[in-house]
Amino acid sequence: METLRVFTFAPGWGLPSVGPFALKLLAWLDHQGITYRQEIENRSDRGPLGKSPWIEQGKLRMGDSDAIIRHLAAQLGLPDPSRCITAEQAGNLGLRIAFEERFHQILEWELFVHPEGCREMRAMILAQTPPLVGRLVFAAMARHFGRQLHARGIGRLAPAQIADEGRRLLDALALRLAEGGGVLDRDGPGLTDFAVWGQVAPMLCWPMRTPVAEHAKSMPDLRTWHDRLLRPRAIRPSALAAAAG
């Protein structure tokens, strides 16, 4: 099989990528023992769908983490991890959607609209680009996410309502983890764990004191689950070197 190249946002906050969907994909690849080369690309517009992550393998260029996972599973003769054939799997699909759609909006709001998140993201971008370019890039990103979050609904809510919704989702996640003995998938960490973890891990790791992230950090069961999923996925030296370059 030709070399699998996985393009992600740079590492940060002790994570192998700051991209939630890249974290899901990297975790699934590592769990399956699939060999790949992580390539750092902070410009998602260079990908085939204009978003991160994406893969390149020979002449193939593919975006969307779910489509990538389904493609690689079929290529390697593995079961489709996103297919629902039991009621439990259908429930897990609902949990993935709740976190990858609604909670993801809350994550973006805390990063690009909340003052604490804004300061950190601006500093990160300025550290990676010339000052004038960095200021323009951050201003464009902040406008983009502000408009997008307003259009999708979460940006129309008051900050206290956004924080309350994020906490409720985290509380529901903690209940599911307790019911499942510390994982979401019955047979051990699987796609549901990796997908939801990808959304929650940045909040558990970033230094900003944003309200939903602070709630996540106060929950020991979430911390234990996060440590279990992160431990086998130390930041690869090649990824760090690419980010530094």
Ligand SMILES: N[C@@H](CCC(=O)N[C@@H](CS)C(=O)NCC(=O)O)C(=O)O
Second form
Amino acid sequence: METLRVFTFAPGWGLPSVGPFALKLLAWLDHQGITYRQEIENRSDRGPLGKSPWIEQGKLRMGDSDAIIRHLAAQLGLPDPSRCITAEQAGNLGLRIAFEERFHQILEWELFVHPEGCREMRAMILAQTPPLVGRLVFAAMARHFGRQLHARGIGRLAPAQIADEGRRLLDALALRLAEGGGVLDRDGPGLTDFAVWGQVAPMLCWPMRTPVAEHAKSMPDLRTWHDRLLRPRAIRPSALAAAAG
Ligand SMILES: N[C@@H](CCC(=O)N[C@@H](CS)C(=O)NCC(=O)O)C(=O)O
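Form predicted together with this ligand, following the form predicted alone:
The next block holds the full complex; its first chain is the one shown before.
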């Protein structure tokens, strides 16, 4: 099989990538025991959908973490991991979408609009580029995300409302983790865990004292779940067998 190349934002904050959807994809690949080469590309506009992450495999270039996971699962003869057969899986899909859509916007807001996030992101970009270019790049990114968040509606809310919504989502997550014995998927960490974790892990790890990240850091059960997902991941024997067959 052709080498699988996975293009992600650079590692940072003790994570293999600072990109939430890349964290999900890398965690799923590791969990399945799929071999890949991680390529660092901080420019999402170079990907086929203008978003990060994406994969390249021979002539194939594919964006969107869900589409990629479905494609690779089919290639390995594994069941579609995002297909719902039970009501519980349907509930998990709802939770996942709440984090990948709404919570993701809150994360972007804390990074590109909240003054604490802006300060750190600006410093990160300036450390990687010549000062004048870095200042222009940061200004363009802050403008881009500010417009996107305004268009989606969340950018029109007061900062306290955004923080409140983020905290409520984290509290809901903690309830689900408690019910599931520390994980979201019934048979141990799976796609729901990886997807939601991808969105929460940057906030648990970044140094900025933004309101929703501070709330996440104050929740010991989230930290335990994070440590479990971040440590070297177990390889499913079924994945190895499927890959070999
Ligand atoms: N649905 C996509 C979402 C990917 C996504 O939103 N990536 C963000 C970074 S985490 C991005 O590339 N943003 C750049 C932009 O919106 O211009 C997936 O699952 O891969």
